[in-house]
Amino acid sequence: MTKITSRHYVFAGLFAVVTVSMMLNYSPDTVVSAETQKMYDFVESLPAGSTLIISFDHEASSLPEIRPLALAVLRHAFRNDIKLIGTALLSEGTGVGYRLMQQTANEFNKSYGVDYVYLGFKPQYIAAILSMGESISRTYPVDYLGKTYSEHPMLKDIDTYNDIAGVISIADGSLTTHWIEYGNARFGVRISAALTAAMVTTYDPYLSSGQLEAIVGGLRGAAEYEKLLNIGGGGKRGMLAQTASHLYVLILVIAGNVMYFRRRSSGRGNT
């Protein structure tokens, strides 16, 4: 039988704190950052009927952070009647991206082939980005569902980056860099990114130089985006759980230090 130690009580306490905070449904105030506002403004500036490529460039392990970000961006685009082309530079993001696009499209009564298409994964991501600049139809002769490119009405006049409004890379690593270096530098396509929090600072120089149009990052970024859209979602819930967890850990650190100094003082008094 496993012996119950202090760490078990710590984790049990964390579980209790997160559970209670989620049940209370307290909504912490969220101040929208300039970066998230810029992403919102970019999508908001696009005329209805514009086309965006949404590229799911992430692994499955980052889904808890990526999913709220992706849904916020997708909901904004579909709400504004922007047509979406889904791709993936990593194989792990392929199925995830299709499910998220399908889920969001159903929320807004969007039709496959008319309002959105999912082209899926293409190996050799640098070659794929360059090839799409020459011809998207030749790069993806069939889509993720096995339908030919020419079957979709929304793709009738779309064949290069010149025919779209931009690319939004949803990423947990360095793949957005390739969109910047090959998509933007070579073909001039506007690149934006929805990133995990750990990757945001990596892309700040690209944002400052104008090579990257906009960034939204992490659970906080998702919560900020949801606030701008006036909707609830995983970002808001995630920030609530994260805030409660941080406060709990802070209290443990303070309590641990108090106990330590009290025991040390008591030991000195006895000597």
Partner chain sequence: MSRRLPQIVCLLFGLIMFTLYFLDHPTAKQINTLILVDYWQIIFAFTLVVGVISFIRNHVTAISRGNDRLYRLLSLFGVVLMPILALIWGIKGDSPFMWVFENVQVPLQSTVFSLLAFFVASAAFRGFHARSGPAAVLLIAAFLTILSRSSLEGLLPDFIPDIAVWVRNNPSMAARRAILIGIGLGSLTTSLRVILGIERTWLGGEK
The other form holds:
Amino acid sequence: MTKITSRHYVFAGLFAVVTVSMMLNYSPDTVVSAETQKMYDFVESLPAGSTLIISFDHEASSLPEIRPLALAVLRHAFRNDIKLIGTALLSEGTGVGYRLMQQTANEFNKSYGVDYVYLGFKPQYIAAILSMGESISRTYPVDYLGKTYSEHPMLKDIDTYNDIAGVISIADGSLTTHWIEYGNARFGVRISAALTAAMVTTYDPYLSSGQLEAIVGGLRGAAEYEKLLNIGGGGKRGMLAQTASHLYVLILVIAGNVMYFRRRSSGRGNT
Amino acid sequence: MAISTITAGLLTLAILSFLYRDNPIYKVAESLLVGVSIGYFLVITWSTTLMDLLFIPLFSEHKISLVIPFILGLLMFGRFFKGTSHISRIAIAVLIGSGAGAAIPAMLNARTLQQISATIQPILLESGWLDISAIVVIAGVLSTLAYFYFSREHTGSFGWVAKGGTYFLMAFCGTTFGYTVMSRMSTFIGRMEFLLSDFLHLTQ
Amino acid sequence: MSRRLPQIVCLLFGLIMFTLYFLDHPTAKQINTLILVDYWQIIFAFTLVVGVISFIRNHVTAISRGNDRLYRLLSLFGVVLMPILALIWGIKGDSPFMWVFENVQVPLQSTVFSLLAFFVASAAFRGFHARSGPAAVLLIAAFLTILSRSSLEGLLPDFIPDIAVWVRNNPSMAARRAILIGIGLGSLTTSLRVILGIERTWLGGEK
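After the form predicted alone, can we look at the form predicted in complex with the partner chain?
After this comes the whole thing, all chains and molecules, with the earlier chain placed first.
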């Protein structure tokens, strides 16, 4: 029998906080941040008929966080009649990306090959990014479904980054960095990113220097984006639980510090 | 309830059981995850790269130029035998050399020069006021770089600058920790949403 | 020769890729694509296959020795199952391969990752103490960020999110930028050392 420790109480508390707040079925309003607004404005500024590459550069592990973000961005793009090319620089993003694109395309009655194409995975991200700058058709001779590149009407006049409006990297790690350092720096393609919250601060210097066009991050970012699109979604649904769990962590931080300073003042704490 | 939901739900609970303690049910789920992930990775790499870029063009379309990368790729299997492990170095050399060659301009341009350029901004505004934010950024970049400069001892005025760098680093780590909390909670919320609505039907 | 030839190949490919970065001539672009797609990606894919075979060999050896037999057998079952499903029914759309990915791999992997939420909460309680000046800065920055990214806008004074944004965009960004510059310079010199044959650890220890 495992001894119940303070760790177990902390775990049980988090479990209870999230479960109860989700069962309340209430979505608090969120204020849209300047960062999310910039991302929305970037997609909004693209003329109908222009083409974006949506790169699913994430693993299956971050799907619960990535999914609402990706759906919001895809819905915005399809709503504005932007043509989409789906790619994946991590193998696990391949299946996820295809499903998400298929789902949103069906919502907007978009046709495969005409409004969107899913090219799928290529390994070694640096090589993939650089070679797409030279020739996308050479990098992806066939798409994810096994059809040749030239079969798709929407790809007829597209072969390099010069023929597309930009790249949106949906990422949970450092792959967006490679899009910036190889795609943007070498070929000048505009890069934006939909990121897990943990990665947001990693990209701040690129955002500040203008190498990265815009970012939207985390479940909160998804909720803000959904608000801008005036739709519901996983971001909005999760906001109460997110807020409650944040407050729970803050309470833990305060409690931990109170206990630490009490111990220290009584001479028992290690300094 | 669909078999897919039951499978996903039970596997989710198996992993969550680790929160109590490490146990055989968790280990079974974990082992299955390792195997399935590697199997998935192998299939995707095989079908989207080796088939699409090598085997179909080489054997169906007779693109003879692919013989060389094919042989180089096969050299990698030399690693499995003691006497031939050195021949895989040639294939690795192609990867290492190409990567290093492509990285030099990228690192110099995108990661170093453009970042330095973005740091050097006017600190006196048109209004005549000092731009505190720009000063903080310059001070932060210089002091953090000083903190990571180990060729000189961190004493005297240089030591003070380096010590200032730790405060900037802590601001970065604190902000990142805050966002990491947000990220991890989002992932957990996502799983709970599945459990509570799809699996247990407790919420809409 | 077993070390000299790889070094020459490394130098050659390094110089070619470095030079191609600055060339926009159609011939240069063709050579670039040739190296990137036909050499780099294909050889890299082979290294991934080698990794998988290595994993299988390692597990088979451990099973034959009786170490964690059940768990290792399960892992091997997963490795073998996916290619079999892919071979019989393909990998697209609603194939069994995708079913296993979506209903076994995705829930397992994302739940493993979600466990981190609990450990982050535990770390916040047990280790996140203002022991010193820098630790206090860490604590305050984290506190402000967590608070400002909750949906408490109506309840919080406006200056809290403003301060959090300022901290992220200035002192925090400055530190991250310095780290980036440092990594950039480090990667640059390491790449040069590799191409010039000064850094040879990638060749391994054997002759």
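Being a predicted model, the structure only gives us computed values, none of them experimental. So that the term is clear: the rigid core is the largest set of C-alpha atoms that superpose within 1.5 Å between two forms. Numbering follows the first chain given and starts at 1.
Undergrad: Quick one: how many Å does the C-alpha of residue 254 shift between these two forms once the rigid core is superposed?
TA: Comparing the two forms, residue 254 shifts 8.6 Å at C-alpha.
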